[in-house]
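In the block that follows, a single chain appears as structure tokens, in the form predicted on its own.
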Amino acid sequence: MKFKIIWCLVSIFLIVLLYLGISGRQVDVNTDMVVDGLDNETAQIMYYAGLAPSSHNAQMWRAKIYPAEGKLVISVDETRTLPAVDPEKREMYISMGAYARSCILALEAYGYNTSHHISDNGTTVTINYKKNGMATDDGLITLMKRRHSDKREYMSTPLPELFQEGLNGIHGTVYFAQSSDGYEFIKKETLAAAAEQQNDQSVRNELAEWLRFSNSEVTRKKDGISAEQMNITGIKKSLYYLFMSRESAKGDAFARKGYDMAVEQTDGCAGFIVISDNDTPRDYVNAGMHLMEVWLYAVRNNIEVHPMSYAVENPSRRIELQRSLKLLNPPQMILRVGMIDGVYGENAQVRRDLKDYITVEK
């Protein structure tokens, strides 16, 4: 009797949640690929290409494409960018160069030489493209599919010496293992920058603005932060969908939550990626593109990769961590790294319709 009891509301539960349209199967976002004026296998490039990171995953970007001369034109969307974390735009800049440096790379996949130029200012890419008759690269596009942001604490085993000893060959790239004494000050900042940011109520707003609260939300927007790309699945999904909200993603016992995760999370990993460069709107593209190489290198051999950006996102926390961790250059990207104890994850690919920020030019 007992146990038909407890079945019955487990079963009414069940059909709250159905009819409440709050789901924990997989979202299915069907990025639109249609935009007038563009040929199936450019289409094909760029949603590729737009698999690339972005801060909040805001994707604040913005292309033109002139097919008859085989150049692209990226530059910034100013309307998406994030004022509360990244009031320098910087971290807009470095989403871009990751952006820029992932069309490049998809053309190259299939079969084009390219070339590129950053503006002086650092905003625009100018990326020349041309058919070289190769085959496509099925490789190179599948590991721009797997790449992923991933939260969930890692192991502590030490990655591999070849994987850090090819780390050295990607510009301004540094990693600091949890035995060294670079990872316990790095992980000393990172916290100490989360705990001001849990505190300052702009941060907790912009961010609740980029969280997405249901499937539907994440298939209507097509961007931001979805249960999948927190790692959320399962009932679990459904759960967080059902009892959070807008409001109270913005109250105190939210941002407590994400200051013990990251707690968790500094301590979960076997260690932390550095990619420095100059703080100048152009540098900040190029540490963006050299972000994409890290991370594919990465993907390449099974190591996952969570930035951390707390820290940077300091002015004078950037100083001390180049001070102390004896950098040529500002600390641009904190990225946490290590191998998973089960299945490597996926990318949800919630991505916007190409038509959003894709024009083509006659």
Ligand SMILES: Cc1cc2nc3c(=O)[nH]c(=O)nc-3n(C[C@H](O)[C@H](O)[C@H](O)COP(=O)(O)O)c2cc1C
The other form holds:
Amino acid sequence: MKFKIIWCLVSIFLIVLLYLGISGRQVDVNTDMVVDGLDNETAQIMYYAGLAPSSHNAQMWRAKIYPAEGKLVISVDETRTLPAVDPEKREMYISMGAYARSCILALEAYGYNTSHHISDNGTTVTINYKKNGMATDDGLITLMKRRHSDKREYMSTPLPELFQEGLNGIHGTVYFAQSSDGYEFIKKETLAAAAEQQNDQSVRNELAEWLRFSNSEVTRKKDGISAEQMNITGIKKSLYYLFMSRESAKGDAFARKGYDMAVEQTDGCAGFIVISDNDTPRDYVNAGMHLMEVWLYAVRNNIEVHPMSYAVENPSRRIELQRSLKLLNPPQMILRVGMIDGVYGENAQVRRDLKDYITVEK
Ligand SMILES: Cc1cc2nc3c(=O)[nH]c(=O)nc-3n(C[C@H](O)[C@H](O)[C@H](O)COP(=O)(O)O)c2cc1C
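Structure of the form predicted in complex with this ligand (previous: the form predicted on its own):
Complete assembly follows, chain above in first position.
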């Protein structure tokens, strides 16, 4: 009898969670790949390209395709910027660069030769593509699908020597292992900047707008940060969606929790990879391209990646980091890296419908 009552209560609880769209099940946003005038293969390529990273998953890019010319023009979408955390629009350009590199890689994986040009002011990347008859590179597509940000704790085991050597081939990239002074300095700056942001109400409000609070909000908006993207799954996810709201995410307790998590994350890793480049929009785009290369290289080696941008979101901290870490250029991305003691994570694939940002020119 007692068992029946408990079973009934659990069932009612689960039905309520489902009804509210806050069940712990993995959500599939079912990105619509139909775009007027776009063939199936190019749509598939553009879908994989769209799995590129962007700050707050704001996906601040547009694409115009000229199929007859074999041309793709990518531009920034200034309506999707993050004025509080990214007033310089630096991360907008980096995100667009990562997307552009992702387009190039997806085209190449489908057997196209490509060449590209970044405009002087950094606002567009033009890619020319031509079929080369090579078979589809499924391995590269798999890497692009596996790439994700992982906020869990990593092992402190240093990254393999061979992996570190390979990083030298990617422009402006340096690894600071947990045991190094550089790591300690990055950690100190990261936590100081995190503390500043924790107390900045405009940053909190902006983040809250991009956080998602139910499965239905995730499937409706197809952008922003879902529970899965914060590695909150199963029953914890249901409880997070049940008890958290946009209002509570703007409050002190949530901000404190964010800071505490940053402390744990900076401790729980093998170190930081820093990607540096000059402070111009064009160079930010380049940094985004290098970000994509580093990230896929890490995925290929089963190394988890988590950008921690607090410190580089502040121009004077960028200068200070460049000086202390003896970098040639200011740091543009700080990536927490390491191997996971468990199963490698996966991409939640929360991405907008292609027609929302892609147009085809006849
Ligand atoms: C320029 C840039 C800055 C980012 N900064 C952070 C950050 O400070 N903290 C964080 O958790 N994720 C950061 N990210 C990761 C994004 O939140 C993530 O790419 C986005 O939510 C999509 O998720 P995915 O990478 O798993 O596909 C950043 C990504 C980019 C491109």
